Amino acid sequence: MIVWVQTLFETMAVTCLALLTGGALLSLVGDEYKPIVVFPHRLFPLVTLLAGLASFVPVLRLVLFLAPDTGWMEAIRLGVFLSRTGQVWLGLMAASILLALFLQARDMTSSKWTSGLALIGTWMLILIKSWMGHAASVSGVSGWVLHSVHLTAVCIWAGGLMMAGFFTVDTARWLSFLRWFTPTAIGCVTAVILAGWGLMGIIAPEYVASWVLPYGEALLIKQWMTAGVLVMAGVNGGWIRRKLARGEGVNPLPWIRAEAILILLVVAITAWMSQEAAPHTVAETVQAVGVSPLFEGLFPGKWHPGLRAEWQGHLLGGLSVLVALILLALIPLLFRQRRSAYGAVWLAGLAACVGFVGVLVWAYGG
């Protein structure tokens, strides 16, 4: 239960940072390059405070870990005030309060200077929060830089989508918006993939072997979900853009909202991964926490320290991967047939589940 609560709060923290980033970014852009977007003034101070408060999760975990041996007061003193994680969180909370006070006093949309300062302040929060992550704990500055790049790109991409998708009241200038946001999103996707690859090398260097652990399995599901997000991005940034350029009537909002929901699901999976043991050395991690219940259910008693994935062309695994790819290919078909965009969310989720099982069976089912 506590893991799910922590996952919820971590997801909330990243979502708040994304909303702040997206709001500041859209406020900086001239009116001729964006749809009409109406932001509630009180939204930004609130999400700024929530970004800091919800980031308390790693500190809470530390306090909960220490409390049985030291008592609650000593655990709070050690976890909040003396640990590296707690001290970084205190810095994040202080920065969040300062930014919230600034945004309470000045409407983010009132001037370019205000939105620019809000964007810089939000980026500072992202940098501080990245210092609390697994990668910075393991590799210091290099891990922090990779995590910062990854989180910044996610916040720009997801934040822009959420703010434009959920706060737009008129899509008359949507094509102008897509002309700058599509290359921006492509740059963010590239940064996410490259930084994610670097983070994977730090946190899960034995990538395939880590699929016997909850962290590795969640990483594999996340990658399948990301494939669904990329298909959706192709529909939003490519197909819809061409239709608008040709003057064809199309409502982009349901599709951009569906893409934002998919990205939030990926963020939630990432948040759940942060609650699990990172598989720096798979054999040692398995000795400490055991293999995942899912792996044990699929392959009972199979794991041993020398177990290696063997790609033997397992029929069920191969068919499952094929079905997952077909499900992803159906997403553009939904758009073509003018079906509900939210059906694409279900297709992407189903593809992630089927593809995940397929890859696992393909690797370990022999």
Contents of the next structure:
Amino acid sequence: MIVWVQTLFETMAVTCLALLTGGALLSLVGDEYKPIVVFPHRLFPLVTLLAGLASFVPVLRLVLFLAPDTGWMEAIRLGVFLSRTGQVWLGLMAASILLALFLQARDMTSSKWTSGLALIGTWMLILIKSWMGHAASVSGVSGWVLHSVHLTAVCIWAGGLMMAGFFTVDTARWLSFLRWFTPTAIGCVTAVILAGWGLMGIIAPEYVASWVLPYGEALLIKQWMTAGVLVMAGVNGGWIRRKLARGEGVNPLPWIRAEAILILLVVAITAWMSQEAAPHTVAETVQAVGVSPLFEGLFPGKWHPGLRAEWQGHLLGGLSVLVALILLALIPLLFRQRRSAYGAVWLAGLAACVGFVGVLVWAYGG
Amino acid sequence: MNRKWIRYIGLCLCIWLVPSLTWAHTHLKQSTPGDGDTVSQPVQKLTLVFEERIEQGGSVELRDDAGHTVKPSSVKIQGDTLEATLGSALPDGNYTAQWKIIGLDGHPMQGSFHFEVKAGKTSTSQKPPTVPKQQPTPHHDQHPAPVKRSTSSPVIWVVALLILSAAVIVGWLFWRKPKA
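Return the form predicted in complex with its partner chain of this protein as a structure block, the form predicted alone having already been given.
To see the whole picture, the full complex is given below, headed by that same chain.
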């Protein structure tokens, strides 16, 4: 139960940070480089506070864990004030209150100074938030740096997309927006993938073997989902841009929104993963937490300590992977035939499911 | 520009290549008495050593076969070690120690281990005459060789279902009239 609550709130916290980053970034660039955006006045103080509040769940989890043994007062003292997680959260909360007060007093869009300060403040929140994560707690500064790079890049990319997608009233200068946002997004994607790859090396060195654990499975689904996001990004940053440059009438907003929704789904999977046992050594982790129910359901009684992937070229696995790739390839076709952009969310989600099962079958047979 | 990227990739590689970085949740590394031990000395202290530093607030509780619980009189946590002092030496019997801790990564963990005390000190409580108890299983025996079950894998059905739903969704997306 608390796992789902935490997933929901963690997704919300990252979304809030992304909205703040995107808002500050769009306020900072000159009017000639962006479509007309209208941000609701109360939005920024609200999401700033929410970013801090929504990060409370890991601390709450500790307090709930301790309370039966120690009583509530002691559990709160230990969980909130004495644990590392609690202390970092207090810092995050303090910083988010300060930033919220600032954004309440000064409208973020009012001057370059305020939007610049807001951007720096948001980045501070991102850095503190990364300090709360696993990476920093266990592998120290290197884990923290990687996590920060990962989160910052996601916030710039997703935040820019969401703000431009959901708060623009007019797409007149869309092309000049894409001219700087596309390279920015490509940079962010590169950073996300590199930092994610670095984190993966720490968390899941036995990558293939980790597919018997919930964490490894979520990672694989996330990677398939990311493939869908990248196809969408190709449509948005490449095809739509070319069409606009040629002066063909096309409405980019639904496509941008669909891409933002896909990224949020990936963020949600990541939020869920952050609570699962990370599979550093798979055999040990399985002994501690057991094989994932999903793996046990697909391959009943298959797991044993010496289990290795076979890559036996299982027909069913290969077929599923092929179907997943076809589903991804249909996304540009949706655009070409001027069909609903939100269909792409379905296609990408389905491709992730089919591709996930396909890879598992490919690796572990029928 | 290029140099910056090379530096960045280099940094990532360095971090990636650093070995010995564990990132699993904090498990119990060893304990005194150990899991499955039979102790002939009076037991008045439990020492639990974890894989990593742990937070304040951990606890351990003993339960004997009759279901009586023994709470330690004091618990001290320092670094990766939890030390529980018992009010008095444990009477002979089988015990399950249940621990709850918070790892440095903020994740609550719990687990248990078993041991037997045979110090010649009998319980003062009115325990029934000793019935041959099942020996607690030592830790490394807890995972016997896998039993090959003949359950057939539902993979083919799962794949069939997924491909069917893919067909339905693709049909639904592409057969409708496109927007003008």
